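Form predicted on its own, single chain, as C-alpha cells, below.
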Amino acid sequence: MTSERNVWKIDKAGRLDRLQPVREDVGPLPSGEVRVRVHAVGLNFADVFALAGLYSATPEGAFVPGLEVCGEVVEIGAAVAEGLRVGDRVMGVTRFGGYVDQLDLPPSRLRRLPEGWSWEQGAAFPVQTLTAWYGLETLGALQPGQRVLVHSAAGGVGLQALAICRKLGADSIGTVGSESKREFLRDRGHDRVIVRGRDFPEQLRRTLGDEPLHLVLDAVGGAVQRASLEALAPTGRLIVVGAAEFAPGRRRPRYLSSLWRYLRRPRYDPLELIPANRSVMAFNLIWLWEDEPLLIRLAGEIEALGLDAPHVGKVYPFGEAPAALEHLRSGRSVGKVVLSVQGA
C-alpha cells in the first residue's frame, strides 16, 4: 500500500459544505489491527447529522465521517490471531473515519463478504442491518406472527427491517413519503404500505382495522411517532432509531424550524405508559462499536439469518461524496447510497 491515502475530512462540524478531499500520511499498522484497501463506503443519515453538528457522538474538531466500508485485506498486524488473511474480501464498521481509500480496523469489526456480493452491496450491509436487527430483535423482542410498523420503509434500514420481519415470520406494514416509493416496495412484494399524509393517524387506523400493532421501528419522529405509539396494542414497543424531521438543510441546520420541532416533539411520561402497558426505547448504534462482545454476538446472529444482499439504490464515485450526501439528505434516495472508491 502507499504511504498516503485519500480522505474526505471536515475541519469542524456545522456546515456540510466544509467537507473537503485531502491526502494524508499513513502510519505503520497497529499490531492488533488489519489494513483494508477500501473499495466502497456506505453512507448513513448519521453522516449527514454529524457533519451538521447535530449528532451526539460527533467528534470535536476535524474528523472523517463514515461508519462502514467494504474492501480487501492487504496487511495483517503482528498481534492478530488466526482468522483473516491477506486478500480476504471484508465488510466492516468504524466509529467514524470511513470516507477513505485505506483503513485500519480491529478484526472484531470485520466480517467476510458473502460469496457473490459486490463491494457496494458489502458497504451497504453492516450499519443498516445492525440497526434493524438490534431494534427489532434485541430491544423489540420481535416474535413470529407479531405485527410491525416500519417507518421510512424504502430506506436502507427500512428495507433490512422488512427483510428481517419476513425471515422471522412477522407481519410488516411499511410507511413512505411518496407514491413512487410505495410502488418500489410493492414491486419487491410488500403490499401493505402507507404513503404518509396529514391524516396519518386515520390512515394507520384504517390500515390496522381490528388488528393489534405490536412493534414500531421509527426514524421519522414528531406527529408520526406520536400516532404510532398511540396505535400500539398493550405490551407494544416503540423503538426509535432516528429523527428525520430534524434533517439539516443543504448546507447547514435549519435552526429555527428545528427549534420549533424540538419544542413540539413527543414527550412520554412513564406514569402514563404504565397503565397503557407500552414501552418506548431508543438507541444510537455507534455506541455498540465500543461493546466488542455485543457487536460480535449481533454480527453472528445476523450472519445466521442468511439475508440476501441489500438493495443499493445509488452509487457515486468517491470524488463525488458531497453530491452523494446531498442525495441522501434530500430524502429522494431508495435503498442505500454508496461511494465507489475504485480509481480514487
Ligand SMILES: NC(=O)c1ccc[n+]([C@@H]2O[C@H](COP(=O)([O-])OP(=O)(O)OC[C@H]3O[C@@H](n4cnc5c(N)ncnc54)[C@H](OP(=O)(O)O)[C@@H]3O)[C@@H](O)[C@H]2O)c1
The other form holds:
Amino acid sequence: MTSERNVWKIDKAGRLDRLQPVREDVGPLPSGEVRVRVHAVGLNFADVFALAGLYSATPEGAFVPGLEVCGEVVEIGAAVAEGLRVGDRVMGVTRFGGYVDQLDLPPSRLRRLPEGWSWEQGAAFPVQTLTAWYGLETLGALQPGQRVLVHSAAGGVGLQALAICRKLGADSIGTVGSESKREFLRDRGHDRVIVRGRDFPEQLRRTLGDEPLHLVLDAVGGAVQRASLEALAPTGRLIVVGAAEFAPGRRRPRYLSSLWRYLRRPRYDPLELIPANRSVMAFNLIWLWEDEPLLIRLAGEIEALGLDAPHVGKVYPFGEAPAALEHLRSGRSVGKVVLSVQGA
Ligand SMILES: NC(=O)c1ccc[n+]([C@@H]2O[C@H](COP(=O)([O-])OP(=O)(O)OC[C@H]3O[C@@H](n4cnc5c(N)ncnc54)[C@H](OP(=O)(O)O)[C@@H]3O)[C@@H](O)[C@H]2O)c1
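One more: the block was the form predicted on its own; return the form predicted together with this ligand.
All chains and molecules follow, beginning with the one already shown.
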C-alpha cells in the first residue's frame, strides 16, 4: 500500500475557502485497525459548520474534515479479531479525518457494503441513517401509526428519516425550503410536504387539522422549531439534531445575523414542558462513535430494517471538494452529496 495519501485539510477552522488539498505520509497501520482504500466520501452539513468554526466538536488547529467513507479493505492490523478480509467492501464512520483517499479505522466503525450498492451509496448511508434512526427510534420511541414531522425532508438525514418512518409504519409529513424539493418528494411517493413559508405555524396547523403530531425531527431551528414543538400532542417529542438557520455564508460565518438568530433562539423551560406533557431532546452523533457497544447495536438494528440504498443527489470528483461543500452549504442540495475518489 502507498506510503502517502491525498487529503483535504484546513489549517484552522473559520473560512471554508481555506480548505486545501495536501499529500501526506501514511504511518504503519495500528495493530487494532483496518486500512481502507477510500472510493467515496460522504459529505455532511456538519462538515460545513466544522470548517466555519461553528461546530462545538471541531478540533483545534489544522484538521481534515469528514465523518464517513466507503471503500475496500487493503490491510488488516495484527490484533484485529477475525471477521474482515482484504478486499471486503466496507462503509465506515470516523470522527473527522474522512476527506482522504486512504483511512485506518477500528473494525467497530465499519460495516459491510450491502450487495449491489455503489461506493457512493455506501458513503451516503452511515451518518445520516444513524442520525435518523437514533433520533426517531432510540430517543423518539417512534411507534407504528404515529405521525412524524420531518424538517428538511429532501436532505440526506430527511430522506433517511422518511424511509425509516415508512418501514416502521409511521405517518410522515415533510417540510422543505423550495417547491422543487416538494416535487422531488412527490415523485418519490411523499405527498404530505410543506414548503416552509413565513406563515409556517399556520401552514402546519392547516396540514395537521385535527390529527395529533407525535414526533418532530428538526435541524432547522428558530421559529420553525418553536412552532413544531407547539404543534405536538401531549406525550409528543421534539428531537433536535441541528440548527441550519446558522449556516455560514459562502466563505465565512455571517456573524451579525447569526448573533441575532442566536439571541432569538427558542429556549425551553422544563417546568412548562411538564404541564404541556412534551419533551425536547437533542444529541450529537459523533459522541456515539466512542460508545462501541451502542454503535454496534444501532448498526445491527439498522441492518435488520433492510432499507434501500440511499439517494445520492450529486457526485463530485475528490479534487472538487470545495465545490461539493458549496453545493451542500447553499441549501439547494437534494439527497446526499458525495466525493468520488477516481482511480482508487
Ligand atoms: N446531531 C447530529 O448528530 C447530526 C448528525 C447528522 C446531521 N445533523 C444535522 O442534520 C441536518 C441535516 O444534515 P444533512 O447532512 O443531511 O444536510 P441536508 O439536510 O442534506 O442539507 C441541509 C439542509 O438544511 C436546510 N436549511 C435550512 N436552513 C438553511 C440555511 N439557512 N442554509 C442552508 N440550508 C438550510 C436545507 O433544506 P430545506 O431548505 O429543504 O430545509 C438544506 O438542504 C443538518 O443540520 C446537520 O447538521 C446532525
